[in-house]
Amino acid sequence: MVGLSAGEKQFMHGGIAQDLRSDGRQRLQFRPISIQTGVIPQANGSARVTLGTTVVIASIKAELGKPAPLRPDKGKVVIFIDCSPTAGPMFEGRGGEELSSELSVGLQRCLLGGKSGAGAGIDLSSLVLAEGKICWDLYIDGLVISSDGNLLDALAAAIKVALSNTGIPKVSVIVEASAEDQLEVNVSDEEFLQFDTSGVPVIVTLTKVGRHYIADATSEEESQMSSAVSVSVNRHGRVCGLTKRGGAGLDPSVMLDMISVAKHASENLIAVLDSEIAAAEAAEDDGS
C-alpha cells in the first residue's frame, strides 16, 4: 500500500480536479507505452510491455487438446498471472497470491466473456480442428515484473501483443474411414498460422479519485481510489467485458459515461499498440 501524507493527497486531488495530474498528464491520458516481441523463444508467442514504470510479460503456449463436452465447437483458453515478489513489497506472501488471482479473474471476464463463451474477445471457435474431438488449448501466462499501477490494462495489452506474435503449427486432421472416433493428426514443423488478433480487445480502466475518474492510474493514484471500472473494447468499438473494483457504488448514469469514455480512450490505445506492433515486427524482420 502506498503511503501518502495529507499534503500529498490534497495536491493529488486538487491536480486531478484541474485536469493536471502529478506527472503532468491530463485525466484521460496514458503514460508512454513500449513493446518488445519474441522475448521467450520457447513459447508460441510472447511480448514485454512497458507502461510508464509498470513492466509485464505475457507468453502464449499452444497445445492440442479435446473440447469440453458442453462446448464441443470451442477451444480452450486458460489465463494465469504471477506477480513477482521483486515487483513490490505488496506482492510478497499471500498478498501476491491474492492479486495474481484477482488479475487472472479480471482478465478472464474481460477477454473470454461469460461461461458459455458468449462475448469472448478471443474467438474460441477458431481454435477447433475437429468439432468435439480435437482443438487447440491456449495457455496464457502473465508475469508482473515491475508495478506502478494499472496492471490489468498493461497485462491485457501484453496478451494482445503476444497473440499477434503467436504462430500456431498448421495441422491436418484425417478421420479414419473405419471408425469416426479415430483421427490421424499431422502437425507441421515448418508451416505456422498467424493468430488472428483483429477481435482481441484492449482493457481501459477508469479509476475514480474524488469526484473525477482517470485513465492509467499510478500506484499512488490507485491508493486514493474509491472504485475502478475496467472495460474491454475491441477495434470495432464492441464492449467485450467489464469488471469493477472497490467498495463504493456507482450511479448507473456514471457507469454508462465511464463505458463511453473507455470506448473512446480504447481507440487511441489500439492505435498506439498497432504502431508499436508494426515497429516490433519490422525490427524482427531486420534482425532475421
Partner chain sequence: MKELLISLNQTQKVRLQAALQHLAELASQVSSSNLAVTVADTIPVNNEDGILKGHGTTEFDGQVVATLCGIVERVNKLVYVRTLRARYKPEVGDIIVGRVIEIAPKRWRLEINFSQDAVLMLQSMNLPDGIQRRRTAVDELNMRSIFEENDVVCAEVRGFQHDGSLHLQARSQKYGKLERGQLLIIPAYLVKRRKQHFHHLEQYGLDLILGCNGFVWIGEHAEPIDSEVLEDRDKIPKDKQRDTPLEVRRNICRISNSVRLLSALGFALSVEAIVDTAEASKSSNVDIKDMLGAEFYVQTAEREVQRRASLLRKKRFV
Second form
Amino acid sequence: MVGLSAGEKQFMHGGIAQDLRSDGRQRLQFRPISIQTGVIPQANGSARVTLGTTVVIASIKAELGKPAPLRPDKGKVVIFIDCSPTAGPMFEGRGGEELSSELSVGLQRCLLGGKSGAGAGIDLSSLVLAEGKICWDLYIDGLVISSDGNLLDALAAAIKVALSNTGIPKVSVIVEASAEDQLEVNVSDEEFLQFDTSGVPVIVTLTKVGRHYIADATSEEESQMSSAVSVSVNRHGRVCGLTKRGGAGLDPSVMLDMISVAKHASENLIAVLDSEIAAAEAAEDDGS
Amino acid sequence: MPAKTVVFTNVRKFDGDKFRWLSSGEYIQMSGRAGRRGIDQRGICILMVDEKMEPSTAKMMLKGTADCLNSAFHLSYNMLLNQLRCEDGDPEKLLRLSFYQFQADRALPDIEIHDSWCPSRRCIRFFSSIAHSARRASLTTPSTAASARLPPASRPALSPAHHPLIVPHPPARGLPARLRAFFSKQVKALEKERDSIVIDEEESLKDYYNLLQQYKSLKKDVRDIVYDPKYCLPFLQPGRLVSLLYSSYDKKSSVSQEQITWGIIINFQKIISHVEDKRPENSQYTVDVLTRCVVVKEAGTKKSVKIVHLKEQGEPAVISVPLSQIDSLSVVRIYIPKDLLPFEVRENTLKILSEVYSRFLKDGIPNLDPEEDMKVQSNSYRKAVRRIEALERLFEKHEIRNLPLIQQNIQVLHDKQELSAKIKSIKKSLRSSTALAFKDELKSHKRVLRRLGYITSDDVVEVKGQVACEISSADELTLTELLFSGIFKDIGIEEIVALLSCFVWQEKLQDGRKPREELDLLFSQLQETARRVSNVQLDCKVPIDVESTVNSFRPDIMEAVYAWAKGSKFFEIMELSSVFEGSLIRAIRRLEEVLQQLTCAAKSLGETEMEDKFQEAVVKIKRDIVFAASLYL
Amino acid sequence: MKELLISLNQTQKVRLQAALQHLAELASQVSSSNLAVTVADTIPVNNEDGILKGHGTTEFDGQVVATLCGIVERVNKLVYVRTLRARYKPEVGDIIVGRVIEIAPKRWRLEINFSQDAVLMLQSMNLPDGIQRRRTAVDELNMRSIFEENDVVCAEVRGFQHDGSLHLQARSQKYGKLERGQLLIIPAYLVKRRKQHFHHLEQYGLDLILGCNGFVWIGEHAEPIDSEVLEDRDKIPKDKQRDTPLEVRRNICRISNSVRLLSALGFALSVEAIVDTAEASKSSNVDIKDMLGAEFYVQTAEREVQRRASLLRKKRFV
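Now that the form predicted on its own has been shown, please provide the structure of the form predicted in complex with the partner chain.
Below: every chain and molecule of the assembly, starting with the one above.
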C-alpha cells in the first residue's frame, strides 16, 4: 500500500466530511460495477466483477461427495480466496496469505452462517442428492486480480453472480436398495439446475474515516480507516453476517447506526447486481 | 598574501605597447595588499620615483578611481538553450536583470535645458546637478539609484508653471523607471499648459496659420531656386546692394527672430568642399558683404561678429555669409572704393548705403526680378510663383486678416504648436526607451536555433539542443553540427584532438604552418560547417561577418597537439610551432575541458563508443607538464 | 498503474470502435514515413559511414540493430529509436513529482516511477527560513521538519549521478511540498515534454502539475511563499488552517476525473485537453462521478476524433 502524505490525508478527510470524495462520489455511492459471466468455461459457474478498478473472479466447481456425518442432509460449500501477485508485488509469494485467509473467513461467515449451517445464504439442503450418501460439494474459489479497495464486497458480488451462473448437472440416482455406500449416479450432460440466488446476500463494507462512514472505499481511503464493518444483507433486508475489522473501537450506538446505513446502501447494490445479472443472462441467451 | 609594506620600485611600466605611468586601478590593486588583517593597524606603501613626475600625474595615480567595471555581457547560444531547458528559465528576465542592462540604464540621457522656458534659476541648477551627478555616478560603480541622483539639499517643489522644458535625447537603451515617471509627469504638465492656452476663433486662426506656413515654405523654395549658384553667380558683382537675413536676439521677449538688413557685396568665393561630389553646380559659395556688425567677445580669446541692423550701433565690417543667407539681390549697384581696410572708407561706404536705403524707403529698394533679369527659366519656379500669388490672394480674402490682434494671436498659436511638437517628441522618446538591451539579439538567436533544429517552434529543446547545452567552452553550434555529421566517429583519437584544437586557439599566428594532409582535410570540413552555420545566422539577422567567423578557427597548433596526443615531449612539440609556451598550455587545457564536455554530450546521445573515445583522448593529453598543478612542488 | 476498465454496452462499443478507427486513420495521414522497429530488427542505414548510434541501438555483425521497440528517428548522422510506450526516461530539466520514501543522511530519497529512486540533496532545497547559508548538522537533524516520509514533492531534474539515479533540485519557490490535493498516477509516456508543466488554472482556482514521470498533481492553488510571510504561517496550527472550499474541491474532482479518463483512453495529456474535457462535462451536465462512466467515455473519444480532424483540416489549408 502506498503511503499518503499528511497533506493528502487532510485533503481526503476534508473531502469525506464535505461529502465529495476524490473521484466525485458521495459517501455512500458505489463505483461503477460491471460483471461478466462464464469467464471460466471449465468451471460450473464463474463470474468476473469489476468494481471501479478492483477486479475479482469467482469460480464455482461442483463435485460429488459425501455429506458430513453430523449433517447428513446438507451439502458442503468451501470458500477459498486467493490474492494473485498480478494485483501487486505485496501479494508475491506468501505475502497475500493473511489477506486471503481473512477474506475467506469473512465470506464464509457471511454466506454460510454458523456452524450448524442455519441461516446460510446458500441453501445447503438443496445440494443433497441422497441423504447421508451423496451430496454436491461446492468449491467456491475467488481470485483477486486487481486490488483497489473493498475486496470483500467485490468478492461477495462475484460469488453471487457466479452462483447465478452455475449450472449443476442433473443427477438421477439409480436407486438400489442395498445398503452399500456406492451408488450409481447418472450425471446428465444436458440438463442443468440453476441455483436460486435470491437468498444469497451481498456484503456492504462501511469504512469509518474520521467521523463519517463511506461505502466502497478505494485502497487509499482504506489506508485511512479507523475501523470497518462489513454487513451482509439479503434481499429482504435481513442481516446475514457481520464482520468488524480495524483497530479502533466502536461505540455500540455507532455500530447500530452503521448497520442501518449498510442496509440502506445494500438495497442499491442488490438492485444494480440484479439488473446486471439479468443483462448478462439475456446476453448469454442471445449468444447461445 | 598579506604584507605590512608594499614597495613600488618603479612607477612606470611597459604594457607591451609603450612605457607608461601606472594607472590608478593598477596602483589600487597593488597597494591594496599592504597591511595584514587583524594584525597591522595600518599598511605602508612606498613609492620609489626615479624620474620627474608631474604633480597632476601623481595625483591621478594616487587619488584616482579604480578601473571602471564595464559589463562584457554576451548572449550565447549555450546560455539560451540552458534557459529554455528548464521551465523556470526566462531569458528576457535574465537580460533585464543583467549588469549590462543596469549599466545601460545608468548612462542617463543627455538632458538639454531649453532656455526659453526656464524662468527659474533654481530649476536650472537643480537639473544641471542631476546631470552632473549622473555623469559622476556612471563613472564610479553604481550605487542605489534615486538617492544618489537627487542632492538632498535642493529638492524644490516643482510647480507646473515653473516646469522647465527638458528635451531628452532618447538614450541608446532603456530609461530607468524613475526617469520615465518624471518625463510622463512632464508630458502631462505640458499638455495641461497647452490646453489652457485659449485663443479666440482658433479654427480659422489655425487655417490662417497653415496658409502662412505654406506661404513661407513656398517662398523658401523660390528663394532656393533663384539663388542657386547657377543663376545668381553672374549677379554677385562687387558693389551690388544685397539684403541679408540675420537672426537677432530680443532680450525682452526672449525670442530670436529673422530680420533683414542691407549690405554691399564685395566679393564671393567658392568653398573647397571635402565632399567627393565635385559637380560645380552643387559647390558652396560664400559672399563677402560689407555691413554693420557688432563684435562680441566670448569666453576665452574668441571673438565673433554678429550682424545688426544698419541703423543700430556697430561698426562697418566685411563678413562672409553663405549664399543661403542672402534674401534678395537688388538692381542698384554702387561704386565702392578699391581699398576697404581703413575704417573711414568703410564707414563712408555704409553711409552711402544708408542714403540709398532712405531714398528708396517708400517703395523699398528694387530687386532683381528673377525671370526677366536673372533669366531663371525653370518650370518649378514658375509654378511656385503662381502658387504664391494664389496664396496671397487667399490671404486678402481671409476674414481674420483684419483682426486687430492678429499678429499676437499668430504668435501664441505658434507657441502652442511648438508645445505640441515637444510633447510629441517626449512621448516618442518615452516609447522607444522601454527597449531592452539585447532584445533583438535574443529574437534572432532564437530564430537561428529554430532554423537549425535545436529547439522546436514551441521552444522545447530537442536532441541537438541538449547536446549543445553541454558545450560551453567552444563554439557550441559549430561543434554540435560537427558532432552530428559523424566526423568524430571514424577518425583516430589524435586526429580528434587536433581537430578540436582549432576551436580553442584564437590567436592569429603570422607564419603558421599548414598541417599535414589528413588534418587539413578535417580542417576544411570544419570550415565548411562553420560557414554553413554562419550563413544561417546571417539569414536570421544576427550581425556577424561570415568570413571573419570562419577564419577565427585557426589550424596553427594542429600539428603540435597531434604530436602531444601521440606522446611526444613538451619541448619537442614546442619546436613544431612558434607560439608562446603559455599560450599552448592554455590551449591544451581548454581542449581538455572541451573533451570533458563532449563526453557528457556523447553520453546524453547514447553513443557509448564516442564517449569512450573522448575519455581516452582526455587520458592521452592529460599528462606531464601541461597539466601539472604547480610548477614548484 | 491500475487500469480503468469500463464496461460498455453494445452500441457504445460500436461507437468506440468507430471513433478509434477514425483516430487511427487520422494518425496514419499525419505521420511521416518513419520505420517502426521491434527488438532485434535491423535498421537500414544504407552503409553510410560515420553513423552515430544513439539510444536503443547497438552494433551487431556490422549492422545497426534495434534494442528497443519504437520508431526510428534520425538527426543528421544520429540514428536512435524513440519508444512509444516505455518506462519514464528522465532528462535534465524535467519537472517531476515524487513521493519521499526515505530520509538518508543529508538527502531525501524519492520514488518517481523510474527504475531507481531519485535523490534530493539537502543543499538543493531551500531552508524554511529562506536564508542562504551552509547546511549545518542541526539542519540535517531537522530534515524531517521540511519533508517527511510519504510527502509529495515537486522538483526538477538537475542531472544524473554516476550510478544512473537522478539528482533533483527544488530551489525555486514553486517547487517543494505539495499539499491539499491529490496525486494521480498515469503512464509516463502520456505526458509529452512541453514548455510548461506547471499550470495554474485560474478559472478553477487550482494548480495542475503534469510531472514528466507520470505523476500528476491536482491541488488547491498555493501561492509561492515569500520567506517573510513564512513566519506567520507557521504560527497557525495545522488543523486550524482552513479546509479546501467545496467549489474548489468539485473542480479538483472534475479535473482529476478528466485526467483519469484521458489516460484510460490513451490520449496524450495536455492542459488544453484536460480543461476541454472538464468543460465539456460541465456543459453537458455530466455529474462528476459519471465522468468515469461509459457514456462520457465514448463521447470523449468522439470529441477527440472531431478535434483532430479539424486540426488536420486547418493544417491542410494553411
